[in-house]
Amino acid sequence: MGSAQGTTNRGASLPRLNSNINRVGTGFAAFLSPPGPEVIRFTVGQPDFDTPGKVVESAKASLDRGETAYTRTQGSPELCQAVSEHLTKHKIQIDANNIVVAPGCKQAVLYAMMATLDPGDEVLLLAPAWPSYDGMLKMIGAVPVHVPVKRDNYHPDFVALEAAITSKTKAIMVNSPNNPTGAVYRPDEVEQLVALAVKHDLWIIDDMIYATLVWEDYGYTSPTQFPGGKERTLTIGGWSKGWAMTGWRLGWIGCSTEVANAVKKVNASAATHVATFLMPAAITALSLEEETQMMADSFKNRRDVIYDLLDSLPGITVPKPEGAFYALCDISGTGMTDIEFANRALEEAKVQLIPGSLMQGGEGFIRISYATSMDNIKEGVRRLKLWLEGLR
């Protein structure tokens, strides 16, 4: 029998996908695939420490108590209060009622964008910027505007920032300590960023995820400390980097009451809340000092070692990293593109790197993560040195 009328035509086309999706890149994914055991990896941006035992035990105890049901959407009152108190260590004053705990710092950044931006709004990114910012903005229909930082130290170029502002500019994204550059903006620079935002009536989205990992005496500086900064800044951070909790997916966002109410709506629709049994563990983490200081001291020591080693490589220029655990190296002196450099380093030197052109404004650079053992750092740079010297 012939097919009945109304039967679905299997050859018919499907509805189209979200038109923004094709504009979203995949970030570092192509260069993060685990290589063979013979390769030294300078790619993964996560601490090589285990989560502190006290944090793990706190989560276990919460499970044993049966804390697995729904709870307050923005996070328990105790957790939001702990975040608020933690932020005071960085001279940030945000009421606990205006704290929202999200499934990771990345999710918190997305919430900030969703709460403050409309399709077509432009957002200034200090380039090269972490590629997820670009992808998030494109997903919601906003427009990333990549403004190159100064090439000698990766700090903001205020002339370029001013020139990039249009009638559509709505926000500026700040990430200090910075991924991928390792730069930490000086207090006077943060004050100047705030003045720029006030002058042009911009939101400031401040990603402080690496705030506990600063190697300069002036430390992390919050935009909320300067006139006009507190009311227009969305402060975002999390537990991933400073507490070695990347897989726990816990982040926070703190802001004014009006913005916090908007973020709460986004979170309620998107995730309800983070896992209930993780909330006591997150509180425990924020109470730790000895463990987090040990990790920070270790990364500072590694920074010192890897900088001295990288600075001796032929054809490579690298400013001294000031925070986080990244070094951004200018490899243009080698005569190779960054993609060629990364591919050949993997094949010929057995060292895995991130090519900078995966980020707009990162052409001619490679990113190295020194969140790996001291032995790997020394051996990896030794291999690069032998390889590069053999090309001369």
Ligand SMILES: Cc1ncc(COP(=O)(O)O)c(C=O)c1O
Second form
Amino acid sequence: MGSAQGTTNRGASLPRLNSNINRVGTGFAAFLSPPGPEVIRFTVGQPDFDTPGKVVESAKASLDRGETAYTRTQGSPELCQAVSEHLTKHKIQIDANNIVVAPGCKQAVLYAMMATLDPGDEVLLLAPAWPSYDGMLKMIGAVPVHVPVKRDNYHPDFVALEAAITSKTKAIMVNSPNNPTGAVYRPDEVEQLVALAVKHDLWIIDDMIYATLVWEDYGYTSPTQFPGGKERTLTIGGWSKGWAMTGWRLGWIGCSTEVANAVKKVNASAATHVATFLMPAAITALSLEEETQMMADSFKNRRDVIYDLLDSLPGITVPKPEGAFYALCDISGTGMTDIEFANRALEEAKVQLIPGSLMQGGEGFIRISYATSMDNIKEGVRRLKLWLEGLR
Ligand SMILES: Cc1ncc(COP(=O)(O)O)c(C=O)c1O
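Can I get the form predicted together with the named molecule as well, since the one above is the form predicted alone?
Below is the entire complex, every chain and molecule, led by the chain shown above.
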């Protein structure tokens, strides 16, 4: 009987866990643990700014108005409208009714995958890719297929992408500006990605979370702009990076009506909605210009400084980062593996870095986040230089 079973001690035997879970990795976790204060951290992928004060005030005012009850699951009409209007700045036209606000861009990416993929479907990732994509795909029984980008500039290798497509390929994940490479794909490359998706009838899952942080003239390019792209692209972004709102857990997903209806079902089953009193704050954030521009300008300055410094390190090659706040360094010239490099940099130079092989296709690279102070940037790279020169 059920009640007897519930109280029976079954000893060491427990039901098995979800069989996909063992295949899911832990991302960067092992190299993110906070070190002592003497260590410079180039590991943390979040802005070092406080959330703009007007956003905080807006959330407080909402709480004071008592806006703490359940509300519309996809997000308030005003919030969905604000996201839809924001996206027009990136030449993306998505009706407010087809916008869903989710607890973080990360969860919005998971929604996109859950709405479009079946177990066994293959998804192209441009490798090295942000490790959460791999984990999410494995979690839902889909299959990540890591296709290396070009080693000299981290842009898509179309020959390799075409060769990786099978009858099971169902989607391609695009993330430009990119974590971990810092690459921003040119308009002609995005057009070519769309053409590939149209030719092979693939969904395009476009993670544009870093879209406001681009250091090249051509800016972020949406796949929705090109023939066949609008219907098959799920556009996903959020407030974490461009607005310094990582802890608020707010992201969006926008797509064509049929797909949006599927995403709404996922969201209604998984989250109901994001915190009601965060919705006005999210709208306030999207109305800001000065504050977000100031943060973006600051990251661009840091990019300029860190690039020149990294470029002078012995044994290290680094293409100029084009967006986001990451520099991916090829350290194979040092003769160390990336894990050895990261471990020794922490021990011997007191600098914390992410080794590339935590991501498939990232062997021989280390990721540097320059979302830290200019002083830290200068001191951290100075330490790396002294350390590397001492090894010669
Ligand atoms: C490419 C990419 N997408 C999504 C996220 C997560 O965004 P959020 O904090 O809004 O979930 C990150 C965070 O590092 C990221 O690098």
